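To begin, one chain is listed below as structure tokens, in the form predicted alone.
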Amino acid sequence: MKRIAILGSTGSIGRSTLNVIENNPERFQLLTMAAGSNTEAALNDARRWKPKVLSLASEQDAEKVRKQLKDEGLGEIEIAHGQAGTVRVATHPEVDFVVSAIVGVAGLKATYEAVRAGKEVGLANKECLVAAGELITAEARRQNKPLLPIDSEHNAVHQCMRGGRMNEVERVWLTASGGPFLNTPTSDFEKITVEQALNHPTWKMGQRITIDSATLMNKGFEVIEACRLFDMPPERVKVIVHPQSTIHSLVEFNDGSILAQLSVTDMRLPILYALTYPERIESDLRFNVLDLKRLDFAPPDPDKFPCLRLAYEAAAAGGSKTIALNAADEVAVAAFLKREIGFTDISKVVERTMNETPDRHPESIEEVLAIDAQARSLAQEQLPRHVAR
């Protein structure tokens, strides 16, 4: 029986993880969970799963949930809050496996502490490896514990790499749908509206990740993730546009063989893979090969999508540049969604913030968070230069 902690239990990855646990009660037990600020969902989960520890975002939310559960006779559930509560969920001594699915740097400290505590970690949080990948992967090596990717692209790479030795891998190919502006002329980018950018042709996602997909910054983050997870230089991690999103990733070996991973577009499959690794267990998540009609591929256009170029530059530099990339993008995307800047201004804010961030390699999570805060402040200073009309 594998005992599971979920960081981000009320989000889409958290819900999918709960579904996997529910469908495999003989294999998995939910032990602890961090639920953020969704008190209603947290209460329902506490009643259903009866975790040993439940963490909420704020002390006020925690007190509300604690009182309600006590009134219902569930006072034995430990209620925590804030960053300390999330760390408690991730490092509980009885936890075997931690699913890291909190969006943004909010889950960074807890994820790092889980690795330090010798837990197996399944990563569905891009920001952890983008902002602090060097620290987290170094600690995982010290603990001799795997970091198992849940993001579909990196999960696919992980599966394909089982077809050979690491020293036989020539390069990794990450597929990208191309987003809503794949065929939009560059001359029209200045006029792109928030509504257009949120209209992704393939996926339904949160607002920030949808905008990041439109700028290809999301794929840039995945390049950085791949570099950290698989210890590869950025020049050996390639992005290829694949509008059908049928192939999740490919791995090319030194003899010229290429392995591709195909499966249903259901996050329960990579979650199940991570939770059961190195085993594979039976599931009903089947892909119908007869549905394959065509597979198109093309290189991305770096002139149309400068965010991808910036991500490669950050990946090569490492340290503070990847932290600044993520922080500035979050600030710029938020400003675009509020119509304070235009679509093409997102990359300009990010580039200027990266250029003004001193080149440093933090040695602790506290340093990472300090650089993150400085980069966000720098990015805010860039915003008045770009006012959307």
The other form holds:
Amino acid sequence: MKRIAILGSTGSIGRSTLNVIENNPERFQLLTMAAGSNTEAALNDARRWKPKVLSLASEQDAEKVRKQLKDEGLGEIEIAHGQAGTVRVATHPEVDFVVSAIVGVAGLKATYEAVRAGKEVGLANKECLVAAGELITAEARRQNKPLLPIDSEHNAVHQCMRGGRMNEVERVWLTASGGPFLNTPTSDFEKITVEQALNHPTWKMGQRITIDSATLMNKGFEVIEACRLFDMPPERVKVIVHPQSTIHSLVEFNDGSILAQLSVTDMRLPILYALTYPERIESDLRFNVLDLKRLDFAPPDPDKFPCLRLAYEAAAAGGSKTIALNAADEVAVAAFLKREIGFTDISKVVERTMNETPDRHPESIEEVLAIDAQARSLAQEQLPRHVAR
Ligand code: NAD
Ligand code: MG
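Alternate state requested, the form predicted in complex with nicotinamide-adenine-dinucleotide (shown: the form predicted alone):
The complete assembly is shown below, putting the previous chain first.
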């Protein structure tokens, strides 16, 4: 029986993970969970799953949930909150496997502490690898524990890499759906609305990653994620647009062989793979090969999607530049969702913040979080409301 902690239990990946656990009760037990601010969902989960620890983002929400559960006779569930709460969930001594699926840098400390505590970690939260991948992968190597990618492309690469040795890998091809604006002319980008940007063609996901998929920043983050997970320089990690999202990624070996992974577009499959690795177990997540009509591929357009270029630049520099890339994007996407800036402003905020962030190579998570905070305030200064104040 594998005992599981979920960081980000109320999100899209969190729900899919709970579904995988529910479908395999003989293998997996939900032990602890960290939610954000959705107290209704957190309460329902507490009743259904009776975790040992439940963490909420704020102290106020934690208090509310604690009181309600006590009234219902569920007072034995330990309620925690904030960063310390996520760390408690991730490092509980009885936890074997941590699914890291909080969105953004909010999940970084708990993910790092999970690795440091020697837990097996399944990584959906790519932002923590973008901000602190060097530190996290170094710690995982020290612990001699694998970091199992849940992000579908990296999960595909992980699977394909089992077909050869690391030193035989020539390059990695990450596939991108291209997002909702693949065929929109650049001249129309200024007018893109929040609703249009949230309408992803192939995946249903949280808001941040959906907007990042529309700007291709998500793919840029994934390039950095691949460099760090698979210890490869950015020039050997390529992006190719593949609108059907059927091939989840490809690995090219030195003899010219290319291995690809195909499956349904359902995150429960990479989650199941990570949870059962190195085994594979039966599932009903089937892909009908006879439905495979066509597979299209095209290179991404760097002029239309400047975020991808910025991510490659950050990947080459490493350290504070990738921290700034993520922090500024987090701020800019939130501002776009609040309709404070336009779609094309996102890359501008990120570029200026990156340029203004001095080159540094942090040696601890605390240093990473300090650089992240500085980059956030630099990004905030670019927003119109800052000027208006
Ligand atoms: P989501 O917005 O649906 O869920 C995010 C979760 O994080 C929620 O449970 C929320 O409550 C929690 N959270 C947010 N801020 C928090 C805080 N301060 N403290 C504690 N919890 C907090 O997002 P998602 O789509 O599930 O994505 C989660 C992560 O997985 C992201 O990093 C994303 O890039 C990555 N990812 C998602 C998908 C997907 O298909 N959804 C695919 C690949 C990678
Ligand atoms: Mg992905």
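Residue numbers count along the first chain shown, from 1. Quick caveat, the model's predicted, so the values are computed rather than measured. In this text, rigid core is short for the largest set of C-alphas that superpose within 1.5 Å between two forms.
Once both forms are fitted on their rigid core, the CA atom of V333 lies 2 Å or more apart between these two forms. A displacement of less than 2 angstroms separates the C-alpha positions of N44 between these two forms, with the rigid core held in common. Core-aligned CA deviation for F28 between these two forms: less than 2 Å. Core-aligned Cα shift between these two forms at T344: this is 2.7 Å.
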